[in-house]
Amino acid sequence: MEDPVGQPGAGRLRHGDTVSDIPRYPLLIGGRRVETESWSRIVSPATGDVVGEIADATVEDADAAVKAAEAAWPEWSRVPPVERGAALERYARLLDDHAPRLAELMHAEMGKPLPEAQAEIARANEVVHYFAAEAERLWASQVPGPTLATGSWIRPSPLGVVASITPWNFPVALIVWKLAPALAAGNAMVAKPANEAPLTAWSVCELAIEAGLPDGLVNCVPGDGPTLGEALCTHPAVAKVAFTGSRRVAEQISAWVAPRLKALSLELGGHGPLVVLPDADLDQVAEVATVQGYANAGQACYSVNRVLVPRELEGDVRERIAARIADLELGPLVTQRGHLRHRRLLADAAARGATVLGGEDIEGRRVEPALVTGAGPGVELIDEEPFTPIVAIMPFDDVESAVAEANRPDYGLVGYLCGGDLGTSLEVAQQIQCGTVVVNGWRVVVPYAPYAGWRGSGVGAELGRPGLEAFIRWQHLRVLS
């Protein structure tokens, strides 16, 4: 996965030094709209048209994000359960009421292709009515002693300030997967979007606020990644970190929070393997393939990267996901990096051997979906998360060569399975190691299950039960008389 940090497009403006008919969106602190010296113009990668300007906060910014924060969150914690979810529904519904408008600006500031955006608004929707379900569910439990009074009594209890650190390549789900079940569990968040995409998780920001939630208790602070991160991570009001994004950055962001002991979650890449078993339905493979390798360009964490197919089978499933292929459009590239990358990843690839059916440049950031054959480990794209949409095929003579392929690579985000016997399919599922394995399918995310990165992907989970108790600590209350 890309770090969620890098320059905008079009670089930084000074104050005043504005496009009129640009919109702009300030920071939000404190329940307020807080202009800044120092703007961002952000440049579609699909157009090259200025969409909006971003203020870029600073160091102190951070500090009075983090403040209101903390002044809001204990009242916030004090309130009942059951008002507290139906405060987070009707931010769900203002979430479902501006849909439309969600999506339209995701198209716009990243290129992502509408109907994707608007299933990315649709399904992180249902993530905050889930939450908003689970706030009403966060109950205390006793353990009853000699008499009525006495006993142990087991209850939740919100952390205080959330940082949440996310990236541009699904800048609401990512996002809203942390504010919900951290305002669920009576927890304030002060946000810190991508600096590539940051206009729609700013608005699901100022929803929360024009939802009526207290001023302070969600905050969203765009600008530099280092230095913002550090000042969040090292905040000593800040008990606890959430980030989705890179290796290299979450090492830094654990460097930061680990000698101040503070809780930390990483939701970080992977380098999802398609197993297929010999009895597997082949166009169902070719549908798995398709969908989740080439889906946002291949910019996600989840993407197929690799099809483990028998190698008798290895031709016919070659052609079938060639033919899906052929007129397949997507997105451009978000970063210019990103593209670069794809590029050295595919002539790594031709220059060891491989055989690289499409993957060029069409126009723009914009590149033709890639299907590689022949690369093995050693190869970048084999051993290292691609992040473009390229998908290799690698034949395998038996179903425990093919599992420990799987395994190989230190990710453990989401792995795939195709077969027809599902005993057999089910237990060779539960030998890949990954925090999700999908079974004859493509769909990874639902709100009730938890979502967790094993090995080099990651630290926790998110959504389900145990997405909620990330932002929660235990308080045991024994009483004796």
Contents of the next structure:
Amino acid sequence: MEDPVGQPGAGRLRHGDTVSDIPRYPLLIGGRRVETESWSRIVSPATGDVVGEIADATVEDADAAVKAAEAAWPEWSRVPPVERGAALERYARLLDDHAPRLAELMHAEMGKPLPEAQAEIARANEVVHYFAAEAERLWASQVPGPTLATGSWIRPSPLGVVASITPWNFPVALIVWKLAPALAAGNAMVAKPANEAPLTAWSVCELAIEAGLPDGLVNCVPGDGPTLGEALCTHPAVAKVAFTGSRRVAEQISAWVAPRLKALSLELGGHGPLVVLPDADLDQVAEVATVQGYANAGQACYSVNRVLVPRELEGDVRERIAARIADLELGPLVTQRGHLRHRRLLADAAARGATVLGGEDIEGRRVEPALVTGAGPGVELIDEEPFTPIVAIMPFDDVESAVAEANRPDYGLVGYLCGGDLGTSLEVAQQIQCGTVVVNGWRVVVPYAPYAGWRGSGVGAELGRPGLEAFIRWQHLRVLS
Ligand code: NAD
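Structure of the form predicted in complex with ligand NAD, please, following the form predicted on its own?
What follows is the entire complex, opening with the chain shown before.
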């Protein structure tokens, strides 16, 4: 299929090409803006406009960024936690001041509808405020010995240099979930944002410098995923790799990191089930399925993908969701790859006897939301994360079978449940094998609770106390006399 928009980030320029007044985003290394030989154009998937040009880092640039971070973190880690928290709070306030501009930029570079972009920036900034306050609370604890001067001090110590590799679908949130706790715990960071939408992520790094955080604490090296991924994941001075993205890339990153015994966190895709109990409020079911099924045009790890309904309610639930999506306008699919997958998944489901409502192309990479019935295990969109705006309804005869289907695919990120009786709802919710289960509603992420992929959805956790402790190692200082 011909791509009517063009690949974001695909147009490489060489040094000296005419660039007119398109804004340029150089590398950020050691607190300085660093020009490169090669630049990539970022093209809006919604309009086809060139939004900016971003520097393509080389392996040498990645090495320079790691060395800058290596030089910066020891002193930062000795800054008393209260002062570290105050510096991060200044950064959080600067992000608040720039929120409207950041949301506009995200809207421009990836076509995310402005209200969704504004919400992402607002939620991400809450995370920076939260971890600024957590920095103060990251204290050692003591177990006294036989005398006052003896005993065990159990103290948190930073890891050192953290490399962050993130995707384009929530380009700011996914960096901030790593950056804020890493800095709060006394580490430095080298960030490699996604090629498709690097500009807002770059701006978040740049504002860390503008906020007066020490040079080298936050570095940004955009560019080719495999090249920079290998450079960062195999670098001897990188202590931890924090990755969000696809399972395919996660396996490659693990292969680099595991033999080098670095710390690793992986936040991967999901295949969200929404379990509907017989006494559920069906308007609420339709709202959860619609809001979470089609948010970010389905390009969300926490999407509702399968609505598991009692058989007798299937028609009613289908009608209610269909009514809600009739006028729903989505932002574009950000990549041509995603657009092709959307077409392929729906064609495959239809060929296997499923009924597809909507899902048609509108223009460019804009598509209608799709609602699928009559598809079961063995159909690709039921077994693999669609990552496009597709919700499937699957009927069940009893709650046990619905829970078994919820847990069947090798994913475990976010599950949802709607039910009337709260006791029964909580009992069933605990059987859903996901790091997050949302009961009777749809807001998933809060700064103070961990967000973790179970099974094929990842390793480790972000946000909350576990998301802070993911960036420290514990030292036991045993004082014997
Ligand atoms: P991706 O894995 O293709 O890319 C993610 C990052 O890895 C990008 O920065 C990319 O440049 C880089 N990369 C690509 N190839 C690489 C390689 N060989 N070595 C090292 N780095 C490489 O992911 P994507 O398609 O951009 O993102 C979509 C996936 O991310 C979906 O599965 C989605 O569910 C998942 N996701 C998960 C979460 C979560 O918190 N669990 C959040 C958002 C997205």
